[in-house]
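Next up: a single chain in structure tokens, the form predicted on its own.
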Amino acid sequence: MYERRPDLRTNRISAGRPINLALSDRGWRGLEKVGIAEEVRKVALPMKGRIMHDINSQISYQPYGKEGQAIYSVSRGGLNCVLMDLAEKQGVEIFFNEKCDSVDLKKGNAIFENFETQKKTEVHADYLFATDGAGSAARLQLQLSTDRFQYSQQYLEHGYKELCIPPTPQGDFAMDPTALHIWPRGSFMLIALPNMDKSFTCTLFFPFDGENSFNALDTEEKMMTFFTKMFPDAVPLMPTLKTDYFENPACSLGIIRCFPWSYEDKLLLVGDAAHAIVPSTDKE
């Protein structure tokens, strides 16, 4: 396995691009298929309901299932972590800082450059499976090379951006670690993810122009304002406010559709790859 980023396991990727995943039921039968579910509970944290915050900070609660029945909070990284882990004990090996730059598709090879020596490699194999995301080398490979490949890309105003509510100073969740917090406020909204180490990772979904958009909040003050405005009982959660929203990217969020996702019996598309969606849209 040839993977783009540094081991996640042994190096701090910096913060500002995953949106925690919140795994149901649905999630959970493809993990208990696969034999793994069992080891990723173990980095998963139960969300029974969830808790909207309005903008005078009054709270209310609505759950997401029967008695018992929850969704789960589960960070990317930490999943990929379990994943890997579970890979190289079943004799995967992976070779990291790897980022595929085009591929073969008579021969089934894929050429591969190391980002830290930019060594190129040749990589044959009797299957390819692009999991190389919505920016996918394979995919562009399809386009240029195979007749009557269909492709559509299409990007919505609003992107996101990651944010933090960090542990308290006593070591505790700063807010109730078993429901998704959502600051819905119309046009956008803030989301809250809780985490295995007592923080929450934060989501701002936001539009990149406009009168209320990242674009407009480009400067301390305005961002405080409207922060402080629009999130009264977050903002007191978030000490690291400032340096997380102006150091953490707004990223886009796109749809990407294309047929076919297999090419002969050489490479096959997988995940954003084939068919990138966003967390939750009308236009999905």
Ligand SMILES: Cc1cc2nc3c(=O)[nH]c(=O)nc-3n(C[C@H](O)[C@H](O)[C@H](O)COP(=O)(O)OP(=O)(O)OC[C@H]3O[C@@H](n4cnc5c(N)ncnc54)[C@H](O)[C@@H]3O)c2cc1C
Contents of the next structure:
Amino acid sequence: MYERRPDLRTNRISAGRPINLALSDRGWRGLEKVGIAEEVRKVALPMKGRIMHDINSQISYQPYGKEGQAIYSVSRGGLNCVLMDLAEKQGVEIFFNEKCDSVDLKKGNAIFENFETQKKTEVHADYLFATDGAGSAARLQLQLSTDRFQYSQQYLEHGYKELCIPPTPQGDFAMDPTALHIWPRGSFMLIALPNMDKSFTCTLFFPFDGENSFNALDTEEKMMTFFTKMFPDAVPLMPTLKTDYFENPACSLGIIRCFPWSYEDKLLLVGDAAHAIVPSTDKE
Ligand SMILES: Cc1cc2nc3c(=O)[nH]c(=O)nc-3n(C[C@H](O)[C@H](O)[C@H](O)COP(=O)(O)OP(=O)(O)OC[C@H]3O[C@@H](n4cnc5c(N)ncnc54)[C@H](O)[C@@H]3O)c2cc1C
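Given the form predicted on its own above, what does the protein look like in the form predicted together with the ligand?
Full assembly next; the chain just shown is listed first.
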């Protein structure tokens, strides 16, 4: 297995992409089928319902399912670390800092460049599984080198930014950790998912342009005025809001579709490389 990034188990995951994700029944079924659900449960926190925070700081609760049912907050880093440990136990060798540049489709070779040494390596495999995400280098190769390859990329008007609610000074969760918290505000929203370290990772889904947008909130004063009005009960829980807001990137949200997902019996696109969708939209 070749991975562009360094080993997460010895390097901290970078901010920018939400450091946790919601795992639901469909995800658990996949993990159960490959026999690793129990290991993943160790880094997962159950969220039995959603707590909605209105603009007057009133909260309401909606359960996600029947007794005992929940969706789970899982750390991306924690999940990846568990998956890598388990893969290595099965004999998989992982090469880090290796960025796939291109694929030689005819030979079934992938060409990697090492970030540290800049050394290029051409690797042959009987089957290449490209799981290199929405910006897949392997998919680009299919676009460049095959006839009638279908591809579309559609960006939303909204992007997202990671913010944080740390543990209280007493070391507790600042809100109920058994729920996914949502501050729905029509054309934008803030959400918060609990982490094992008793913090919450918040994600602001927000338009890039317009009256209420990332581009409009370009000073501390404008941002704080807006947040205090829109998310009055969240702001006191966010001591690092100013730094988080201005230092964390506003990331784009896009939908990618393509077809076919394979090339002869040599290459298969898997995951976001084949089909990237956005977490919540009416477009897909
Ligand atoms: C804001 C947001 C919130 C989301 N929330 C959820 C959620 O709550 N629940 C959920 O199930 N899904 C969620 N998703 C979707 C989910 O994150 C993706 O579907 C999932 O991460 C796709 O996994 P993947 O392995 O295909 O790609 P990725 O997670 O993108 O992983 C790709 C891997 O390939 C590596 N890589 C990339 N390019 C190269 C290269 N050229 N050479 C070598 N390695 C490379 C990367 O470093 C990375 O390790 C969310 C997505 C977004 C944007």
